[in-house]
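Just the one chain here, the form predicted alone, laid out as structure tokens.
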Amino acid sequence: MNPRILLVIVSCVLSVLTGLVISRGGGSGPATRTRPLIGLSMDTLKEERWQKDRDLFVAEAGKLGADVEVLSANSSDTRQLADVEALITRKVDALVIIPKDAAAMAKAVNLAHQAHIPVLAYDRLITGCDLDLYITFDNVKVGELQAQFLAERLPATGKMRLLRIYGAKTDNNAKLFKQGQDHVLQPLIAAGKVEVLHEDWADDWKPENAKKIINAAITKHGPNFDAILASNDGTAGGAIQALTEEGIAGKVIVTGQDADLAACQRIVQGTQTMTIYKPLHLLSKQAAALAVRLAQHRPIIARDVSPNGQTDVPSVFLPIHSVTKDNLRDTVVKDGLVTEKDVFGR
């Protein structure tokens, strides 16, 4: 009988601890192996930002004494549910997920369970299923943040002409995203203070469709528009190329979020206005220590829980910064996620 993990729900209001049971043990790896094995399936590794991720989580679990057996989908549903299942079929000790669709790998997820390997979501969630643990950082607060930034900043007389451009509609971080935009725009549109002229989903994240929704925007409306809220930093860039295009980059205000580092030269350059900066490093080790964790059928601690459409999922979610060129240097420079050079050019 594969043992059991107790999940320990810290509340935050009541600061009392529930004890949760989760009726799953790591998989039962061969006999020979002496070191837990996790295996991370990744929805793509063709952006900046989850190389990143990649490098960072497999050194701290190889810290933490575990091994890391990475596969990436190139962006397929089935490739990822393929990748899934060979993990399962390697018997790894626990399974770390980054989905690209929320909704297709409950079914990677029911698949796990069956072979009772516990599953940690990473960044993104997982939605109806049964998913043991879930860390990310609060993207609600995420939207809220850069919807703010442009509350700050609203014109004198009139209104705040605005394009929106939101993420993958497969990706149910970019529904949060807009989720907490929402909530500080919708009293800014109804109080006549901002007036949304276009917005639209782009597919898979891609900068190529950002720039199709912007020159799309500019075809329809002209070039008269006050900012742009792209939800990360890749679309980001696909709206400046757009401005870029139209002669009007660094006129406009625009949004982002990852900090990426040409995001960063782009804020340096003024093209970019800000970004969210999301501790990385912080993500991937404690998504490997967590991952260690569960494949050594430990107890862990989390402090919150995130509704998917089936269960309220055990969350822990990390801090984030909102990065301005004033403060560039103070978080991802410090931090070491960027250079002084690379970003300042000296």
The other form holds:
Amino acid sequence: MNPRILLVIVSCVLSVLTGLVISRGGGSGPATRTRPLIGLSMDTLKEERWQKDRDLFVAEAGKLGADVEVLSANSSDTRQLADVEALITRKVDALVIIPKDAAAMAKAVNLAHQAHIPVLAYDRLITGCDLDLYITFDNVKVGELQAQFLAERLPATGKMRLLRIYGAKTDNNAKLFKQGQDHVLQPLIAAGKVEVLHEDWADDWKPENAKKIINAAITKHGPNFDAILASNDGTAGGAIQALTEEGIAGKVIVTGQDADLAACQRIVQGTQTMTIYKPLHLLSKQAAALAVRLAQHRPIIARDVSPNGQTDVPSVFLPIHSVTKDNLRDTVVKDGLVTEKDVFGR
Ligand code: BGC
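Previous: the form predicted alone; requested now: the form predicted in complex with ligand BGC:
In what comes next, the whole complex appears, and the chain from above leads the way.
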């Protein structure tokens, strides 16, 4: 019997008994290796957050006695698949993947499994495969908090005229952010309190694509809108450039996500209104601990599951926070993600 099937049966029995889901990997590196080797395959290092994710992950894995080989695919599916193949050839004991394309990376997971290497999806889900484990933030909640922020700032009379920028269509998270936003917005749209004037997906999450979306909205409707629901800080930055060129930066509510340094600075300056802070130190540390356990074939307890179209993937969800000028110090600065001096200039 396929050992993976046996694991699924064990997992089912244990979940009935304890209400938990157990996931266990089966990788096996060369006998001469004394420290586990983890392969980290990243979509991109473009956004500031991913550089932090990488550094924190590698440092934590090192503390736990493991080595990490990191490859970044520069937003190319072909390159990411080749990266994973290279890591499999290196006989890594566990693979951690931040997929560019949720569906395309199923092939990478299947290849890893053929080589008996367990796979942990980091922050972004991989769909349509027998993924071992997933660690992330509550991404639907991210979208809900972004939209809730707008819902609490509706104009006293009339409707809030809104532009919406979604993320990359290929990123499962982008769909979850939209789903969360829709939960909050749809009743307000139905009640005539919010009108969406323009909406679009920003390919590859690129700020320049977000800017084009806002430029197109301005061409169509003029600068007559109250808020931009940007799904992350990168796209918020692109949107704010368009607003600056139009002379209305600071007059329009702009949301974001990631607490990038540039976004925190914009929040202090008043051109961006909020961001969602996702404590990356928690994600990267827990992910490193989980990856090391997978590499060492030790059992893992995950309390949640994420359906990925093929299976219910054992999942770990971490908390998130809505951040404005008022609580920047008590959250992002306090946790050391950015410094007081970098954000406030003193
Ligand atoms: C992440 C965001 C990030 C975006 C673009 C999403 O999957 O959850 O934190 O801003 O990708 O890289």
